[in-house]
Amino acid sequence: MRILIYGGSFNPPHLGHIRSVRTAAAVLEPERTLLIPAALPPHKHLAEGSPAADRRMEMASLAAAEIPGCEASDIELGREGPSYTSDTLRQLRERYPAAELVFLMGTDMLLTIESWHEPEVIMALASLAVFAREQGREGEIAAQADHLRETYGATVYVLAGEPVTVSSTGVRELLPWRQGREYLTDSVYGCIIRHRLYGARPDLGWLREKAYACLKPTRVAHVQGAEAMARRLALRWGAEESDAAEAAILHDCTKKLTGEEQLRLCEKYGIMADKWELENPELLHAKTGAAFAADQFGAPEHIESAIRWHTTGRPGMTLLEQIVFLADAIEENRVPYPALETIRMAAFEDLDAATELCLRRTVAYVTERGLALYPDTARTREFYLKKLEDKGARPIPWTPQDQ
């Protein structure tokens, strides 16, 4: 039985790691392959802000699932102190006394192995498989392999393969800029975004793909329009454009759910529904959407809040909340309604006036039909009327008869 072992910080595990393992497995044909995240790598410090060990184990497990016959092992995470390879191999030898253990490493690791903790133990317990990461070093690798064979009786397999240019450090640096997705499996990237590891913010193309899958097909055009309008308003008023886009992409992520499904999400997320929402649970999609976006996509507080208030608004909205509230109401794919064009124009001249008119139009619509007005709508309109008065501005003239 042959067991291929690949250790590292996997911080995060990327496609270069996966390609290395697949290349080695194709040549060595192991019965089992183990991906082993280190608790405390002895040769380098974990980067500041690195995820906890259990989260790195989760990512390693997701990466391992992409490789036939591969699994992640927490053998080093359960030990205290530095994660010495010799200690790991001792434990594995106890578990698999008859197996050939093959330790996969890169060129630099092979060249420096004699400086490691107990190198003679490593080479006595396991064969070495070196994956050349750099072209032009074949002679150097061959000479070191011969040296280790002669000095330690080591078994060394030299594996041919294309150099791996991506690094975990490079990926970490890209993630806060909504980049780096192409270097990760979808499952690992999803884990990073869900927990916002490394300060990551989602690639908006990836986020659209995931969010649109939550929608009825007929609602996609509205969400696309809301994103486009949110971007325009963000640029006009000095908000962070990509945050406005993210909130708009996610704002209706639970809209298609039935009333019963909305109530189940309320129970799951501990959301208290008021009497208006209990009578008409479809109104809950702003609350459940905000909670779902935070849970499934790691939406931070300011984006979660913009989703939460996009339907009713609230007194004293943040700039982002106000932008998403208006973008939802006036996006270009909206079916025309009275005051729509007036609100659109106002949104680029005075956000508060546009917000007040949007709410006034809602009050008129509900009143005309003899429906109960949601209290937050009335309170929010009163707030923006007072805000306009305080800054010496007047509400935009409009009556329900105007178009």
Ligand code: DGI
Second form
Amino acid sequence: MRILIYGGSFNPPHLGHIRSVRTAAAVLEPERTLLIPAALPPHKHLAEGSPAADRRMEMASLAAAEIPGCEASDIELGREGPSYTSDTLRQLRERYPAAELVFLMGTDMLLTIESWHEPEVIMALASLAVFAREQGREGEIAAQADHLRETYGATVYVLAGEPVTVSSTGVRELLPWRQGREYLTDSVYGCIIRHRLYGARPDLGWLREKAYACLKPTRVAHVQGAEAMARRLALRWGAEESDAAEAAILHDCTKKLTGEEQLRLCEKYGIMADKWELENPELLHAKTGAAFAADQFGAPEHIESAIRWHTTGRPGMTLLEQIVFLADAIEENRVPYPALETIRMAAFEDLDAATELCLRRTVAYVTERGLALYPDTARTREFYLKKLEDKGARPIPWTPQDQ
Ligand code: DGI
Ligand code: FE
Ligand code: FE
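Output the structure of the form predicted together with the named molecule; the preceding block shows the form predicted alone.
Following is the full complex, with the preceding chain placed first.
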């Protein structure tokens, strides 16, 4: 039996790792393949802000699931102190006494192996496999392979394979810029976004895909409209455009759930539903949406709060909260309602006046229909009315009689 072993930081595991394993497995035909995330690589310090060991293990498991016969092993993470390859191979040798262990490594590792802890033990316990054309250093690789064979009696497989052009460092640098998704499996990328590892912010194309899957098909146009309007308002008022887009994309992510499902989410996320919300579970989608977005997509606090307050607003909203609140109400695909055009124009003139009118319209709407006026709606309206007064601005003329 042959076992292919691939060790590394996997910080994060990327498509280059997966391609390497697939290519090596196609040639070596191992019965099993182990991805082994290193605890404390003796040769390499983990990049700052790196996720905890169990998170790297989770990512390695997700990556391994993409390769037949492959699994991640916590053999090094479970051990105290620096993880020496020689110790790992000793442990694996005990576990699989009859197997040929093949240690897959990158070019740099092959060239420096003699400076590792107990290189002779490594090469006695395992064969080495390396890609021939990696980094265009085939001459160096061939010479080193010969040297290791002669000096240590090592078995070295030099694999003809595509060079791996992806690097974890490169991917980590892209993630905060909403990039890098194309170098990762969807599962690993999802994990990185859910936990916002490496300061990652979601690729908005990816986020749309995921968020739209949570919507009734008929609501997609509304969310697209809300994103477009949130971007315009962000540009007009100097908010971060992609944050406004992110919040708008996610703002109705739990909207389609029934009252019962809303309440189940409340329980899951420890959300207290007040008596208003119990009577009108529709109002809960702002709270559950915020919690869901944080849990599933790692929405940071400022985006979570924009989702949280998008239905009623709140006194003293942040710029982002106010933008998402208004974008939701005035996006281009909204079914027309009285005052819509007036609020749309006002939103580009005076955000507070637009907010006040929007809420005044809601008050009129719920009163007219004999619905309950939600206290947050009333409080927010009063706040913005007072704010207009304080700054000497007059509320926009409009009464429910005006259409
Ligand atoms: O989720 P959307 O439909 O895109 O929009 P939304 O999140 O603003 O929710 C809209 C619903 O919330 C709409 O039917 C009006 C309702 N709403 C907002 N404030 C109040 C309210 N409903 C009642 N009964 N009372 C309120 O004060
Ligand atoms: Fe909503
Ligand atoms: Fe909405």
